[in-house]
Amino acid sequence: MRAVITGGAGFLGSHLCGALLARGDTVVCVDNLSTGRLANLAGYLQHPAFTFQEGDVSELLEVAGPVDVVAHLASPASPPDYHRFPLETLAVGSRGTENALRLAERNSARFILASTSEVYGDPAIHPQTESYWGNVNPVGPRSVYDEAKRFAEALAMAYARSRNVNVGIMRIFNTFGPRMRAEDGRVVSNFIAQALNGDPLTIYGDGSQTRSFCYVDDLVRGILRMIDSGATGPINLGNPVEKTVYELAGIVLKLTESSSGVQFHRLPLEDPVRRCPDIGQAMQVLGWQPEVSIEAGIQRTVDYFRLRRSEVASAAGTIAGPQFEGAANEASRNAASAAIPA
């Protein structure tokens, strides 16, 4: 199979490139390197079945030769990134998605859209099923990412219905692992970098908000299942084991053996209170479920960052937090420092 991966130099895209190469497929990676890194592709650049093509898929996406699958992963994904690149995020979700769909259509290829749990917004039902339409503010601080992905889903389904493109939509929940950037602003990388630097772990709100954390190897297995299936979806991909942000901080401190405490800050506007996938469709349709525990995944990610201490050190004091803060609880208002009990 010959696969085109947009956003293939990013955290998730680079792992997908590696998994496809490992099973004998040919990969064309397209990325403008706005948030992706060539270092993520270091193990593949000399591979005879791998091609890197630098370019902005929002402007143009042309690939010579036959294409069997187009996996559209290109987009800023962490809040600091899509707040820095709001117009680019909207462009890659709209024009970029259509360019990727047209490439798939021209080649009668399967099209896979990497959508997101953010389409559910601050969910009113829990856990989130694919039939839930979401609770999203179209003009709020997170809207550039939320609505870009919601539009991308609508566009993909329009191509499926009107032009018979073989579409598959994945809604990806929080994923972590090696190749995350130390300063990218996601909670797992933030906590690990802060713990290794001896800085307080930054918790927004009181830490009671929940997330699901899926290790990247598990997530990539799910993407491969989606590529190989004929499923349209949308299908949730994520870990159904729910953890509070406070619990996550405790796991990171334990595995890093750090003496850091935690520091509470104001909760961001429209930060989801709970986020956890119902993966019944993934289990039934794809035969997929996560296998790596959060503790094992965090340990592997800590080991990755320990080997990159200069990157971690350079992130000290610069780790980005939410840029839009709302009303806070008492602990947040006081910005209290506290140690997590053993």
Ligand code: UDP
The other form holds:
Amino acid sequence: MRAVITGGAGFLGSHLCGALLARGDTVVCVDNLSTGRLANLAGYLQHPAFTFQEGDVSELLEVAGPVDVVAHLASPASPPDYHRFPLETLAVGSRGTENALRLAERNSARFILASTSEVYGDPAIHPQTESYWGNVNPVGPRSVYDEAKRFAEALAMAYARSRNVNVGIMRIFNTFGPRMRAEDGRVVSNFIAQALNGDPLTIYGDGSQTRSFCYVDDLVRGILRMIDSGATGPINLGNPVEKTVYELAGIVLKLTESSSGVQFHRLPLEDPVRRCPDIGQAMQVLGWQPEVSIEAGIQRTVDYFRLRRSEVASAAGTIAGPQFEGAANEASRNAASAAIPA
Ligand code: NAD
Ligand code: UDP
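Form predicted together with this ligand structure, per the form predicted on its own context:
Shown next: the complete complex, the earlier chain at its head.
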């Protein structure tokens, strides 16, 4: 199989490239290196079945030769990244998705969209099922990402319905693991980098908001199942074990054996309060569920960060803080810093 992976130099995309090569597929990675990096592909660049093509898929996506699968992962994904690149995020969700769909159509290839739990916005039902239409503010600070992905889903469905493209939509929930950038601003990489640097862990709000964290190897297994299936979806892919951000801080402090404390900051505006996938569809249609516990996954990610101490140390001053802060809440008024029980 010959697969085109847009965004293949990023965190998830590079793992997907590796998994496809490992099972004998041929991979063409297209990336503009805006939030990804070539270092993620270091193990594959010399592989005879791997090609790297630098380019902005919002402008053009042309790949010579036959294509069996187009997996469209290109998009800034961390909140600080999509706030830094708001127009580019909207462009890659709209024009970029259309260019990827056209490439799939020209080649009669399967098209896989990396959509997100953000299409549910600040959800009113728990856990989130695919039948829930979401609660998204179309003009809020997260809208550049959320609405780009919602548009991308609509576009993919239009190509499926009117042009017979073999579409599969995945709604990916928070995923973490090696190759996250130490400074990319997401909670897992922030906490691990801060713990290893001996800096306080920056909890936004009082830490009672929840996320469900999936280890990258599990997620990539799910993406392969989605590629190999004929399922249209949308299908949630994520770990259904819900944790508060405060609990996550405790896990990171314990596994790093760090003496860092925590520091409360204002909650970013419209930060979703709860997020947890219902993965019934993924289990039933794809025969998939996560296998790696959050503790085991965090341990592997800590080990990866420990091997990159200089990168982690230099991230100390550059880790992006909360964007679009909301009103001061109880925690940020009362607690500039605090100890957290491991
Ligand atoms: P990432 O930022 O590490 O990777 C995104 C990649 O896309 C980068 O390599 C970047 O350079 C590339 N890119 C961005 N715009 C591009 C463009 N116009 N042309 C070509 N390349 C471009 O992020 P990630 O965490 O690996 O996320 C990958 C995909 O999965 C994204 O579409 C994201 O929305 C989706 N997703 C990720 C998560 C998660 O928890 N990691 C959750 C939900 C959805
Ligand atoms: N968060 C936090 N401290 C950080 C970074 C993030 O408390 O240093 C919180 C953030 O407010 C959110 C959760 O952790 O409630 C997950 O944030 P992330 O940016 O990783 O993902 P997303 O908000 O897109 O789910």
